[in-house]
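Just the one chain here, laid out as structure tokens, in the form predicted alone.
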Amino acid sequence: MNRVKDWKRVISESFIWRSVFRHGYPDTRRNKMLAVSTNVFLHLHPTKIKERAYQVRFTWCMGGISFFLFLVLTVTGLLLMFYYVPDSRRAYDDMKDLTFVVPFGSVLRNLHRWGAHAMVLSVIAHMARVFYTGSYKPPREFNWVVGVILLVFTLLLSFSGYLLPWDQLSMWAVTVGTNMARATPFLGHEGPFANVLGMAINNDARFVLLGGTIVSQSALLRFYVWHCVGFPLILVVFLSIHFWRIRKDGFSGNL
């Protein structure tokens, strides 16, 4: 036992250990706060939170659950990318292979699918909790706006992933969804004031979304890139801002 303690002391007092963990074991209030404020991950969170702020009846745990589901979707999405090719000639077959050929492929795909549905619901529930507990009030009004942006990109992630199975349900759902862009004011060729910017069927908002005038290979590739790269990167940026503002503005349960 003494030898184990000696080894622990040697390791904890070594140059390498102290270069990584600069404040030792956080057994004091000061060290605990320093450990949080100097950690690359933990420093985005408040250094002190009141005990009642952890109560489930106040937070519903929806913020943490939403972030956890985002991590699950990131991991499962990366694994799905090994078996999926955004090619209109084989995308549907890849989905079938994931369901019936790839070991545990059905589990992986359903984890991603149901995780996406759950994330949409949890983000909405989180925003409802923030609203009904008045946590959006000053000084957190800016973070409320960031939260609304996160909700928008959560919905965009869900919508952009809808086309990837390349079946009849997804193709016609995206067709209907993108057709709404045709009626966008100024930006849609069938919307109000379209003539002001010279919008036509081959240069309006719907054309930009699909990369053409119909749902085809170009649309599949664009939705794939946005779903796997574009929207997740933007979401990570706003998530970081969201966490940082929680630290700067104070956790709502502390008031």
Second form
Amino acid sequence: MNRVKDWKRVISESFIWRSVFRHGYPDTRRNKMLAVSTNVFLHLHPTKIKERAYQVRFTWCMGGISFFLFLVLTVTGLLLMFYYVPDSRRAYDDMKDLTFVVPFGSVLRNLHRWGAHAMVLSVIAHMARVFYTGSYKPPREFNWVVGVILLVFTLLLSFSGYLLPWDQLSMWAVTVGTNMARATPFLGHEGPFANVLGMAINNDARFVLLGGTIVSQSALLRFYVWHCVGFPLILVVFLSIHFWRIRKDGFSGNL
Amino acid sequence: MSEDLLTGTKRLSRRGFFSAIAWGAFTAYMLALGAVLTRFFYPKILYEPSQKFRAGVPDDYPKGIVNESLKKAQRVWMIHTEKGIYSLIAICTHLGCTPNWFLENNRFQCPCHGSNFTLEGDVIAGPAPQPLFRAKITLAADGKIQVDKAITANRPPQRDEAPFVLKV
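Switch from the form predicted alone to the form predicted in complex with its partner chain and print that structure.
Now the complete complex, all chains and molecules, led by this one.
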């Protein structure tokens, strides 16, 4: 047992270890705080927090669970991309291959699918909890706004991913969803004031979303790129702001 | 701007002048970038059926018949009534499904949420908020019918006049 302790000390006091972790072994109060504040992954979290503000009964841990699900979705989504080609002639077959042929593909797809459903639910539960505990009130009112943006991007990710299996459900869901853009004021060709800017089926807001007038190859590619790269990148930016503001504004609760 | 203490007149300082130029250039650049990005998302070539197509000659469409021959390829019905020939777009105005023509009921019925439309395209049942659209229809120089689905109308009196009805 002493041997293990000796080795731990040797490693944690070596030149290489100390070049990565600048603080000493976290057994003192100071080193424990430095372990959090000097780590890029942990520094968004406060080094000290009141126990009462951190009770699961109060927070439901819904923000943390949402973030965990986002990480799960990023990893499983990345793995799905190795077998999926956003080509309208083979997307459906690739989805079927992922379900029935690819080793553990079924687990992967279902993790991604159920994770996505769970993330929508946990984000909404998080929002409800923040609302019911009044945690949106000053000085946290800006973070509520950032949270609403995150909710929108969660829903956009959910919606854009829905097209990718390229089956009848996807086709019609996105047909219906993008048809709403037809009714945009000024920018949709069936919306109010469509004539002011001369909107038609081949130049309005829906046309830009789909890259065409029907849900076809260009729409599949656009949704794929937004789903896999565009929306996650934007989400991460707002996520960072969201976490940083919790750190700066402090936790709410019985302080 | 800096103020001349003796005369009280305001004059543009050298620093203010260059600052204005720099911010002006930056603003112009960002506006141009926004315009470029917007234009980027409008494709110049579409790999899908054109909005404009030829639809045969007027004699192909006898009076009183809903012609469905172009529905699969172009998603329109060619209809000849007392007022003339019009090209009715087969996109339900509720959520974009494709209605079907039922001769025995003399109406279009949408399979998704049950909207019903008359021969004219008017809503007589279901959730559709407005009549079906008619495409621009003209007679080309060679005597063929030319349809343009990008130009539409769905309410009288506009939809009952040229170019949305072809008088024959």
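For clarity, every value in this text was computed on a predicted model and none was experimentally measured. Numbering follows the first chain given and starts at 1. Only the largest set of C-alpha atoms that superpose within 1.5 Å between the two forms is called the rigid core.
| query | Any CA movement of 2 Å or more for residue 240 between the two forms, core superposed? | reply | The answer is no; the displacement is under 2 Å.
| field | Core-aligned Cα shift of residue 13 between the two forms, given in Å | value | A shift of 4.3 Å at the C-alpha.
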